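Below, in structure tokens: the form predicted on its own, a single chain.
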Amino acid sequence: MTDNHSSNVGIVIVSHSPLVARGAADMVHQMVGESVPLAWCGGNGAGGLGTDVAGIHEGIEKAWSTRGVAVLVDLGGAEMNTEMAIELLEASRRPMVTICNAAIVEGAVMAATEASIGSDLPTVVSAAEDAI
């Protein structure tokens, strides 16, 4: 388990396509640098389209921040698997992870921008969801 004491909310990008997830993460890095804990995961365990609960869980752990983690997902299956990944966390950590109802690329950029200035989790989630 990662114990990142970052002063910024973490961001996780989950897509059925590893290329989409990586591309969105690249945009976030170009916009905000390394100031925000960031992880991305995409594709299923066999390398095809889909999402993987274990991969999402690893992403949450990688981007973990004591300020919380905002997760952006592309389709319903990604949301369902993210919910299962959140259930794998310690009970005390689960409330610190929020799934954003946002466009994945625009939402990730806006969430990370907001996180980079030290905003709290509800504000970061709101920024992602308002980006639509």
Contents of the next structure:
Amino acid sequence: MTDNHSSNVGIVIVSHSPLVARGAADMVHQMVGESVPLAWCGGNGAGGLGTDVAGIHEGIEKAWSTRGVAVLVDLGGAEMNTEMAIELLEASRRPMVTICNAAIVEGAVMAATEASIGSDLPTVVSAAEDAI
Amino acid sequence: MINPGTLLQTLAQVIRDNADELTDLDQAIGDGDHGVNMRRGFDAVAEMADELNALDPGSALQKAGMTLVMKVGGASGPLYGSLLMTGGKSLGSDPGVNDMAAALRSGIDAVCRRGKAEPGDKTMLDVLLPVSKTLEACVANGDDPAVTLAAVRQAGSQGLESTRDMLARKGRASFLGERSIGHLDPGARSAQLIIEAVCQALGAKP
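For the form predicted together with its partner chain instead of the form predicted on its own, what are the coordinates?
Starting with the chain above, the whole complex follows.
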């Protein structure tokens, strides 16, 4: 899963709710198709609302791109668990993953649109953060 | 020395016994998942008790911390996980009271970095910081173990009570603004329960 050499920045969507994460990913997919590596994860791993470090780690691997990965999160626990998941990556890959300070749905759509035209990671993150 | 796995099993039992209260506190000012999340995490740690008992205390805490991170599913996973992982790293294999004070301090520093919270934000730190300061003062005084444990327990209870009148600045409770005042913080309560249980276990040691 790590040899996704897409030339575009990847997007990972992390919500407490699998339905929200999947729904946001559906919207992104409709906008940008297969041009952007995309993964979503939601739920606590035991079937309830929450976020799961292992699942987020898998999502980052799935959406991995040599250009980097932008992660959209919903609430505090999602952000902290994403930070933990990033720390599970080898040190050299960690700086290539950025958590966006953005609304999850609007941010994901804007980030993916920016990523689909080949922008670099900081530009993709800014697009998400300027979404509202 | 108390076996680390057995101590963590005791903590899991305390969390289990009080999970409903943690959930009630969290429903008042948060999202109502603190009891369930803590229980899931600590139950997973309790299942590893034999394995943890075979490790030295520092390594056992680190391993338990990683399990909390992976199993809890909410913010309390990374927060308690960081506390145990970083604390465990500096605890070493045969800790005395000095080492425990230093380990608690380094664990708390990790919680501060992870949660980006400060004292007075109505969080677990409002229990952990006074506990740590009290422990350090007792160590500096050379107080005997019974005095130290009593002082630490009192610091934990007072810290918990201090969160009642605080305005929440972190997590979902912060969305409530002024309405968070008048409620105990659920994370502060779980921290106080853990401190209390650890003191009881250390005090009961032969």
